[in-house]
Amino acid sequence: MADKPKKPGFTGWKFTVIYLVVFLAIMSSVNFFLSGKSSSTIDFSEFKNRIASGEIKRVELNENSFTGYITEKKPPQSLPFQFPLDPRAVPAPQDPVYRTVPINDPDLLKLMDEKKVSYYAVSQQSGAILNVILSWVLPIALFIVIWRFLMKRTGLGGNVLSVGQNKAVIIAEGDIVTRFSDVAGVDEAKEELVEVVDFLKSPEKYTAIGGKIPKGVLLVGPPGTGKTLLARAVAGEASVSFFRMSGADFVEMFVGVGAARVRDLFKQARDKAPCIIFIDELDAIGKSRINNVAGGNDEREQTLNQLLVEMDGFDGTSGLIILAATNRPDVLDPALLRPGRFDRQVLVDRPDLAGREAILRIHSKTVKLSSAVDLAAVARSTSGFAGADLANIVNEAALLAVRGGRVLVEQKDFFEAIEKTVAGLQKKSRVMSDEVRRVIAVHESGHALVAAFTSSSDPVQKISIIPRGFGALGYTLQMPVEDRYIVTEAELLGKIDVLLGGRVAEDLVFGQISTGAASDLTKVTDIARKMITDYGMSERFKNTALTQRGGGMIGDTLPDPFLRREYSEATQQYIDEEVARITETRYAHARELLAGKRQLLDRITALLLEKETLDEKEFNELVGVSRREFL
């Protein structure tokens, strides 16, 4: 069966021209109405009977017409405005008028006179300019101040022909000081990179050879890693124009825009060239087109078509070099991703140690240090963090340094600037009764210990029991000695012992547990199904990946909302049971290990409701020794 036409959209041009219409049906009624006053015309004998009984007080004499008021004349000054105006005086709207064709009549301003009727000849032409400007033009301006308004409002630029106008933001040649010596942790993206920049400054070398460069190259990374900060220091290294869009600037409500706005986008970068087009969250226009499980949207698809048609359309020779963002590569076009159009993908992934001491070096340029800091020992405790992380952290170091009154900042303002931003802001001013803060105590000097005496897991760096964020009424910091990039069976199981000592610790001392371990169960469930689910960690399904998840974001950790399981329902009993089972058995674990320390446990508690927090230096004091002979 043929697929019924598509109704054509509401573009700007259609909106302008049903907003003239219903402006000229307003204007047309609103004149009609002031215009028509409650006026007669009557023969011109009958006008001077009416004069001549005393009925009409007041004559007004043109060359087109003779009217008649029953009023008196008014002073100017007393009268209101009203439209259209008349600079002698204007009757109410309920007085009568009475209007006759003008006769050359001498007997009727001797009528007139007798009956002490004033009357004054008014000229037209002043009259009719002014009524012109009050009726029409004025209101005209009105209209076009909010069609401009209503045009902006939605996203049309305030002009009709505007409608397909790209908004990227251009910044011109020389104006960019970005370069590569402002971007550090990203080695190897900088290196894929550089022959970019060759070919925008020399093109000559690569096309005497008949090679070409990359049409597109699509930078790819976690969100905060630099990959918009990469692309401003290839336009500041190459030293040409450079067009900044996000991909959702491209797609509007209006049928058609988006694919204008690429063309035209092209078109001013073919004229600036050589430039660098660079969209940022490509992925808001790039979606595959294939099984779109939210269903298709006819805008966007339209945009990436035109997408498509443009980078096919220029050669490699043209100067014109498209760079683009991404956080979900997996959800792209493969049209997008074939060669001839991004044909180069950069990963810019989270930096290692070297490159976070890098990036805090180059953050910490424009704050005073003390002599004291270490940037190293910085680097060390923030494993994992982006580059906008760091960023953020030398920023909150400096502003709790103002805080405190220093003129510099110190060691303590950066460790306090990383605990703030890994487990939230301190809340002090939370009143918790004494026995509350022992559960709390009991609770993290259990997570502590248990981490103490687990060779796998992350050495404690603080313990406090000072709410902090939304929900954490205390925590413990553990911080790794280096990079992971992969975790074994033996490494998740100390996590699971780890999280699970807090409740431990509750039913070891008060034969009784809390709801203080909510979340930390949350991540005991997760590691233990993933173990079973996604890393073929179990005895009936080893090396078995049961779950197979969709398009998820680089870095993400969180649950795809479209999970897509592939196994019976006996299955699933089986992995539910699995993981109670390894649950109940590293509960025991930690168990016992408590139980053998119950002095040390007793002993951090203690000090902890003291001092409400103990550092690292503070705590392996307390547990060095035990520590050296349990391992």
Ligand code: ADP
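Positions refer to the first chain, counted from 1. Think of the rigid core as the biggest set of C-alphas that the two forms share within 1.5 Å after superposition. Please read these numbers as outputs of a predicted model, since none were measured by experiment. What changes on going to the form predicted in complex with adenosine-5'-diphosphate:
Remark: with the core as the superposition reference, the CA shift of V183 between the two forms stays below 2 Å. With a cut-off of 2 Å and the rigid core superposed, S519 has a Cα displacement that reaches or exceeds the cut-off between the two forms. Taking the rigid core as fixed, one finds a CA shift for E416 smaller than 2 Å between the two forms.
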The other form holds:
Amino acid sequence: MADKPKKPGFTGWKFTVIYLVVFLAIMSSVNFFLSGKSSSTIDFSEFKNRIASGEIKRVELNENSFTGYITEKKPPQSLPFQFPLDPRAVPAPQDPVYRTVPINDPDLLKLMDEKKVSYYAVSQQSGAILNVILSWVLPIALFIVIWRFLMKRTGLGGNVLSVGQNKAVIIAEGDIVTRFSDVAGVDEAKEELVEVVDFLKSPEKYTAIGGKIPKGVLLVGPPGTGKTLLARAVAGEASVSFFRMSGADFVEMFVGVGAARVRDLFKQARDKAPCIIFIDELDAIGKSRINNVAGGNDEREQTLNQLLVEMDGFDGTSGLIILAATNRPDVLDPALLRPGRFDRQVLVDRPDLAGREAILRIHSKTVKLSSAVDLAAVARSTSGFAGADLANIVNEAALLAVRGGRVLVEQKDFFEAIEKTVAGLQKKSRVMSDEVRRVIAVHESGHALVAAFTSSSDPVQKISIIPRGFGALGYTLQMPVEDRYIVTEAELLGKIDVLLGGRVAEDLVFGQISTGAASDLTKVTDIARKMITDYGMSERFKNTALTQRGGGMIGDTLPDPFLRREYSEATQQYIDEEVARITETRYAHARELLAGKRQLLDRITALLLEKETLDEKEFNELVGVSRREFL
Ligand code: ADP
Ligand code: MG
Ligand code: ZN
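Could the form predicted in complex with adenosine-5'-diphosphate be given as well, to go with the form predicted alone?
In what comes next, the whole complex appears, and the chain from above leads the way.
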């Protein structure tokens, strides 16, 4: 998912500040003109002089000022206040007005009586409030009205006054009708989540023993495989409240808003526990901060930090579980995946043949099918489709039936719907031709078979030719029997054998090789090179480390370019040759192994093509006898 083009976070504030400054400038100059234009402040003595000279005919006495007018007319009493802002109280500009700071001088009254100057006091009280309203409250109200209008017009604001308010969709307990039975084809993910439901239903069971309830579960998988659906099903099964929010909802214009939202969300959720917080599209806020060194996004970073803080801030006994979903696990900040946060990751993969049939069955429950419809056949021709694609096909088939004036959906409607969908999916390289599938099946069978007959190798857990969405076309999963802190030379060579097995099988079966092994070869070369440069496993540099790790605290996570090379060109050449020699020898070894088991290879390939995934049991049934002999 690409970043939405977004205005930088400070634009709104910048605009507001400029607006405020301009507004204040205008206001004060208006005030200045209204109050100051035709009056001047003079010394008290001069004020008296001008009364004595008869220039001032009328004096207004005020707590703060005495104002002398050269006209005799009094302003109407209905306007007790003075300026600023009320032009009626201001004498005509041509009349000079004198103002002075009052001094308690009894002589002044005498002087004014003498000179027949009319004088009167103006009470401040009644005028003051109106004055304040006119000169401050009104302009400020005006200021806010215009500001909001401009913010809306320029699209900068809109939720200025809802800062920090939550957009989470809160679904109360009992409102969710989704159940695990509505989800199919993702059995492993379901299995893991059943446990989460159990946690939510009876946390005592786990806390009594002293176990910690997981805080965060991350659903990882390609789009449309049912991650959101699974999260709802968990809430539905556990019958707890469900707070749903998309990662994009946290990302806002103003720095701090996203963080405030996170805080608010967790506060609400804690009040409602036990409950589930579901953050869909976690990658929108969870992008790695590391890649952001230059020009990082402050807002997103703050939001992410707040999320981490909140996740650390509650313990496993509070009955709060955070589910999140992403289809870009590769971009997530590693801090999110640490223990105590999203330490459980559940893979939600595209369904295999049996899974697809089950999903089709779920979605056609509400559709009237002709008895001749064979959903298994539909499933067979939808390899690579995700759950959402299948739901779409059922719907499309129903529409086609209606368009054709039929009351039941026929098989041909399904196939027409598939055809319509395939074209689109092929562009996204989710659907493969039979030829490509065959190559992938042979390749993966090769990996698995070499693994089965390499004694140092981990047992094969799963083989699949369903594209995984993260680059790999198929995959062979091996489960380590134990954590390995040290690896022997034989085990490293075994790893190389298994990695080469894919290409060897293609070579054997088709007599030609493909690009499908590219990432295997990268790993092979990496292992072989490290054997020589890091582990001292070559003839010439036995027990010598040729590379120096680039020290510092993050030393171990530094990518290879940061390693310091401390050897000559000649040594480099030796390393290259040695790497090539190792791969060549291992290739020959793997080829010999697979050539001796050609029939087995073909059988695995055939079954894999049929079922698309083989689990440990199915695989061992096939290789069983000969493997036991081998061991
Ligand atoms: P994701 O969140 O992984 O992108 P969704 O959960 O939004 O996918 O799936 C979209 C729709 O596709 C679901 O509402 C459901 O109708 C259908 N769907 C997807 N996966 C499955 C599945 N495994 N089983 C049943 N229906 C599915
Ligand atoms: Mg989703
Ligand atoms: Zn491979």
